[in-house]
Amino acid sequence: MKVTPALLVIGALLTFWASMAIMVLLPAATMHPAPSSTWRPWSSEEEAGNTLYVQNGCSYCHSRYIRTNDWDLGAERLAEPGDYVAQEPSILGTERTGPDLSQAGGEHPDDWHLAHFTNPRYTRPQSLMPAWKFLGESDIRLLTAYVQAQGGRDADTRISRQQRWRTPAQEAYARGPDKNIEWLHDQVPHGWLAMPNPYPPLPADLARGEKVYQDQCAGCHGPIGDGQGLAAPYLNPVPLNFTLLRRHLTDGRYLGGMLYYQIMNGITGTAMPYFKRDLESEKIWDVSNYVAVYFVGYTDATMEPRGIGAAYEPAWTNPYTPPQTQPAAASQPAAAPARTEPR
């Protein structure tokens, strides 16, 4: 058979349409999964948010599915075909420059998302995500509604929990700094309140804690720990002012364990997220020490039972000796090690 231009064009078209039928039309006609256990239809606001998500190319950096080999991302469940019923267009994304969003609903309250979309560096100082302030607050709230819908009924449960705790958190803040801190202390189990920081404030530990604070915390709590970070104007209640903690320390209550518990688990109902999936245990202790030494002016890491530096073993190699034994009550501040560079 002689290959003519016409035959070449016809063959190419037949190949194209055969591929289209096999890969697109046949699946579209035959694949109709039943809704999964977490699926629910989107509201009109969530649909509008999905349109904004697609129009602004969010799928270029965020995916919306979790596979078996993605469990290290901290997912609650694997993606199922029934999760995407009636979603048009169903754009799942292939890149993970940013985190997967398939189960992001309820992980943060709405005010955190408002600050985050306005400028992601407000809440995540190391974020590569561009600022979306140009969309305006109305569209940002639609995008927020869309993100809060990711996870379906599971996300609704998390959002309900956020809303249930939001009112008491705001009421505690409205009663003033002292009552607010008392309320925050009351949310920490006694076992954690009675636990000192196991790592002494060695220069290397504090340097690591400072790096964690700058990368994760400064956007909300501010460079000097006064709760006046760039995100603070968007948040209600505003982030905790660490400098007020010192006058609330009492006998039998340690600072290290309290900070560790709240950094690890977050404070539901506020913009304070949990970091147990972002930070290893030692980093949480290090940033707790950094906050205690430089913002509170007191650390319980030198009190009994004293621990040792994270890189040292066994106990008799501990190179840190405190200048004095500190009492259980926070009556004497710990001397902060000299800094080699300005904050």
Contents of the next structure:
Amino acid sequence: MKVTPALLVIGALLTFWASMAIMVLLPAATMHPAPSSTWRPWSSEEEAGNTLYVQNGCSYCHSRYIRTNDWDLGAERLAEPGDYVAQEPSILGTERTGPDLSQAGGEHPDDWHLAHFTNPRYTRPQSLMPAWKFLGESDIRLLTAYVQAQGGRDADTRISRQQRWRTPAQEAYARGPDKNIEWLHDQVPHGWLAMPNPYPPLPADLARGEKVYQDQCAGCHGPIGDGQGLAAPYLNPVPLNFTLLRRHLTDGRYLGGMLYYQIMNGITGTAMPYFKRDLESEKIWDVSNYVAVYFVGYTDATMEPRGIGAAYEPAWTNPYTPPQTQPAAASQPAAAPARTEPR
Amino acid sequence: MSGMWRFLKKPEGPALAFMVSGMLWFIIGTLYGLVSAIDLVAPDFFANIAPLVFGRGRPTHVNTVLYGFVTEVLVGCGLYYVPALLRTKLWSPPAAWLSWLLWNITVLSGPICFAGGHTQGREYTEYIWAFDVTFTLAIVLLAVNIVMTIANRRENSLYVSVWYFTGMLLWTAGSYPIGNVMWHPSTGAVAGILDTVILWFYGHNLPGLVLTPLAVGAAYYVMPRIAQAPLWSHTLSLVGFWTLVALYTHIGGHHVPQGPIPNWLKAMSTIDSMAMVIPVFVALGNLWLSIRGRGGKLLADPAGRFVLAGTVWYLITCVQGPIQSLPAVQRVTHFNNWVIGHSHIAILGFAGYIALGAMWHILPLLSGRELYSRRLVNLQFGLITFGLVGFFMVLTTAGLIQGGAWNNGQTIYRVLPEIAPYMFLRAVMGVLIIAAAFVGFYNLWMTLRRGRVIEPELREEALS
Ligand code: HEM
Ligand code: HEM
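Following the display of the form predicted on its own, present the structure of the form predicted together with the partner chain.
Zooming out: every chain and molecule, the one shown earlier first.
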């Protein structure tokens, strides 16, 4: 076959435009997904947030669709074509330096986002995300609105749950530190409160707990556990000062189970995130022991009730005695009548 | 004024101009790459310096190296070899100058606009509408120029390099406006999931119908010349050329694997990604068989070595490509630094190496001056090769760590510290590549200023 100019030009154009018809026109003619069950239109603020998302290249680090083999943020819901109706542009992304954001709405309350956008290292000390402080508070508000809309109606459900808990959490905080802690513990299912940490705080466990703490918690609760982390000025309620817990032990002696539950589950409505995804069980027990030993100055590790001893733990005798708790001013004495053992 | 006009009408002017500006963008673009690499090592290093923040510096890097460095240098080469192969002169040098100007305005708009957040944000189609217009004009003008050059040829048959160069211009004139959704000037996108289909139709036409034809065309020109051997097979050239455009245009779906696009698109993109081995291996086979037994000549020639190495990167890229478009593999390799490794060996390794090699080969023919320094070309080769091999190993490793960990349930946040050393090494390797960019620009500049003038008779001989 001799390639003449006519063959070259006409052949090249024909092949290209035929492919274009298959790969662009055919999809354009056939892809009209109905809005998915969670879809809803964006408000003008959310729309403006999308523009900022595009302009600042968030999409180079964040994707917006969930695949079957995902576990991280948003993995509860697989992406559907109907999730993106009317969004222009709707950038799905090819890179996950940070987590997928398609279902990020309602994961955190707005004050967490304010601290995080100002500088992500405030809430997530190891983050690689740029600080967006230079955008100014109003743009950060728009970006937050956009993120909170990710997930559509599912996100709205999560947001309303955040709001449902936000008011009582803030009210409790306003009543003072001790009342706040009482309120917090009133929300913890009873079985977790009278439960000791089943694992001993051996030096290796404490070292691991420290690493977890510095990587995950220090930005908020502060390197020394006093609640004065870099994120604190942006948050309401502020992160807990762990030293206060010394006078809020359940039955005058337990705190391990409470710590575990709060860390695993987070405190919806406040900036305290859940860690069940980031930390496996052992790491949560380790960081609980670390917080207890270093900041509360006491641990209930391996106290009764302890059930059948874990197979591999070395023998360890708990040297701590429950602190003599003074009734705090304006607070119920922590040494309340012993609760009945949970079954 | 008339002096200016005479200057604009010099046939070698636009080709040289594309090379010089391309080599300048090489420096600027890779510096932005370094900034982005530093952002991923120490995110507060450029804290609150808006233009250097990752989300803004990265598109500046990508667009500048892509549309600035690699493509411009290869277009510069084409503006030389197409007329040379047709034994004629470029139809209109002034029109080519205009294309050069419009093209560089487009590329310049990147660092300026992205710094302030003026971007359309879809990967590879970031330039805002006004500069989509300048770019499309540049391409259309070049297409007319080349087609007219073909019309005015004195050599009857069209060599395969001419097909590729012409094809690239004709295809891009259609593909770029569609991919950039230029009929929606404000967003450069259509609404909904369809946008992803259009974006990645273009997203794979960019390597497939811009970079590949340019680079393969240049290799087809340079390799047989340096080896002083005829092309091995006309038939293979034909197969490679036509399967390229037929297949490459169908594989965009592999950029959104397991995504919410129709299944038939995904199936098609996977199958055609496999089939991509045809145009690739056919072209490579043809090139390598042409120089069979004469590889030493290419290795001994600094420019030839670059082009030969570029074809090796092409092989690696295109073995990796089909493998990573298999769903089972992509579950692990997608979304992480594995793909960044692929991009760099593809665009810098394959297209960039051939661009540099072809430029060093053509420069003396074009300027009538010998290369200022062959040793500096070798130095550049060494720096880039060391840097890029390192880049590829480091990024592939980081990608496997990320992908494997995620696939087994670790969160992205937890894996960040695991890739930290690789992000650091990548930045270090990048410095070598940047050094190569400086060395190259210096050598180019000095060749044009100080290179020993080649005797006219010798030059005629070289040209024939
Ligand atoms: C046989 C040929 C090739 C195949 C089958 C192939 C396949 C792929 C696949 C599957 C991806 C997506 C990876 C992912 O996101 O999971 C990809 C990305 C990419 N490829 Fe290739 N590739 C080929 C050749 C090339 C060549 C020759 C170039 C450049 C000249 C190139 C440049 C790129 C770039 C820049 C990306 C990154 C896109 C992005 O996500 O930003 N590829 N390729
Ligand atoms: C001329 C040489 C280069 C070319 C052609 C090139 C090309 C590219 C391309 C196409 C991408 C987008 C990848 C994708 O989305 O899949 C990219 C990303 C990137 N490049 Fe380069 N690059 C070059 C040199 C460099 C150098 C020297 C550095 C660093 C010092 C660098 C650092 C980066 C970084 C940090 C990214 C972003 C990766 C990410 O999103 O995680 N590049 N480059």
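Computed from a prediction, not measured in an experiment: that's the story for all the values here. Numbering follows the first chain given and starts at 1. For clarity, a rigid core is taken as the largest C-alpha set superposing within 1.5 Å between two forms.
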> Using the core for the fit, does the CA position of residue 30 change by 2 Å or more between the two forms?
Replying inline: yes
>> Let me make sure I follow: superposing on C-alpha atoms, what angle in degrees does the smaller rigid part rotate through relative to the larger between the two forms?
In response: 13
